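Just one chain is shown here, as structure tokens, and it is the form predicted on its own.
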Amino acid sequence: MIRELSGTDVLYLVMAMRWTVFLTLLALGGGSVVGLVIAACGASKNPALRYLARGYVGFVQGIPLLVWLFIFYFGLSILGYSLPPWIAAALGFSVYAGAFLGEIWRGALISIPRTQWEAGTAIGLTYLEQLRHVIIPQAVRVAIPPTVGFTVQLIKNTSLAAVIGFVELTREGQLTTAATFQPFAVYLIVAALYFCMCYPLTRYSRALERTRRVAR
């Protein structure tokens, strides 16, 4: 039965934001682990590791995010591994985020002058020690803007999880629209809530970037 849009509906939309944030944090956590490995391999002196990292990035980025969600949710269920929607979504987003974060961070690592690497080698640091003590502290300044930019995109891309039954902000908007038949009002509220999540993050990134530039 069609009914009027009420304050309760708006509250449900606001509450659905927590699942969008939850999925984003899961994707960033899993994607960061994968991304660090890909970045380290991509910046390595070992050609085999560089080709492996390049192959992973090219393969994952060549497949739409929606397809990755289908693979983990529908594909694994065909093989007998039925996953809850939130786990399938977290795995799909982690694989996807890992490729992009890995490429972003690899670019930040290789942007550091080669002399910095050579200085680390000259004082006897191993490759991992060079990354930890010399390269990464400098690369962080380079990596902040694109990383936050990708995070903002990731927040908005969580809306795709609705197709496998995960009820986040966009899916809750769909359910509310079906009940009230007021799509314009509902999706204006949804858009405003996404803006409230993304805009402060962008502002914080710019402030953090300025602070690190001054510290430099």
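Residue numbers count along the first chain shown, from 1. From a predicted model like this one, the values you see are computed outputs, not experimental measurements. Take the two forms, superpose them, and find the largest set of C-alpha atoms that agree within 1.5 Å; that set is the rigid core. What changes on going to the form predicted in complex with its partner chain:
- In a rigid-core overlay of the protein, residue 201 has its C-alpha displaced by at least 2 Å between these two forms.
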Contents of the next structure:
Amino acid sequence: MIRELSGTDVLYLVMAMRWTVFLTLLALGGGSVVGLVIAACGASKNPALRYLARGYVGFVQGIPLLVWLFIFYFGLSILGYSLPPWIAAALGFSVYAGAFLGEIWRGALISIPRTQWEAGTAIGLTYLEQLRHVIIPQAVRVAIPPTVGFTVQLIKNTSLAAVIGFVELTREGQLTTAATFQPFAVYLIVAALYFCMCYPLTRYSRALERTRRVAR
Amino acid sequence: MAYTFQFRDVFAQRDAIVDGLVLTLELSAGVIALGFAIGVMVAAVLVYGKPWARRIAAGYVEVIRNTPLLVQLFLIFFGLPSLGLKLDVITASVLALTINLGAYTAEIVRAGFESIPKSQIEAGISLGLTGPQVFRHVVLLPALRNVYPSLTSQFVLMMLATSVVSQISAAELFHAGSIIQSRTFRDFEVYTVIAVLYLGLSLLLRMGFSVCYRLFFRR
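Alongside the form predicted on its own that was just displayed, please also present the structure of the form predicted in complex with its partner chain.
What follows is the whole complex; the chain from before opens it.
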């Protein structure tokens, strides 16, 4: 039955934003674990590990996110697990985000001059102490602006989870459209809600980038 | 794992896959060409335009870059008909992807334009080059060379993003996968084949772009 687009529908759309945020946080969490490993391998002295990291990044970034989501969605059922869409989505997004975050963080790690490592050695720090007290604090400053920028990409890309039936903002928009048949108004609201989430982060990332450049 | 992979059913449907592959290539080529042209124009407005034009261009870039492609596509394909503008699947796909890529390209090329020192332009003018000549030889080509890696990565990402138009039933590669999946129920095999094809396409595209770099920018 077709009904009018009401305030309640808008409220439901706003509420659906929490699932978009939830999925983004899951993706960031899972992606950080994968990304740290990839960044550590990519910045290591061992060429085999570096090739492995580069291979992973090229492999993941060469396949559309939509395909990754479907592979996890259907792949898990082949292994005999019947998992809800959000787990398939979380796994697919972790693999995907891991490649991008790994590449960003690798860049941050190798941007720290060798002399910083050598200075650490000179004052008698162990490898882990150098990493903990000298390298990572500086690398984090380099890595934060692009990481925030990538978070914006992630928020937008979680819309693709709608396709495997995860009810987040875009899927809620599809459901609302089916009930009210006012696609233009509904998708305009959906777009505006995404904009409200993404634009502040975009601004923040840009401001961080600027202060960092001034500080140097 | 008690599962037997059966790719035979999938390969029996290779005509659908080839058709999808062709449409993906056509869409990518068209959208990259159009999006690049729009991006360069918008970037020129962003850097050299009048203040009011700059504000409009910046608004376009920000709105597109901060909303999902899928929602932009739905707005154009499902939303515009209620305003009396009904587009067929391919037109809507090309329109949505082009508008999207234009904004990303504009942001990248803008950075390229800003990397050209003002003194270069002044040197060009003092050598007696005309405005368009300065733009072409002193600004555009060096700027594109400076941003070439990010620009071409964006193009590869756009080729992969054409998979999104499967959601409005454009019969490209990913959509071909969905069709075969519903005919054969070999989900995992189908999407493995599709993944390998996309991977091959992106490798080819990257190789093509590095050949282009040598052709255009070799000094």
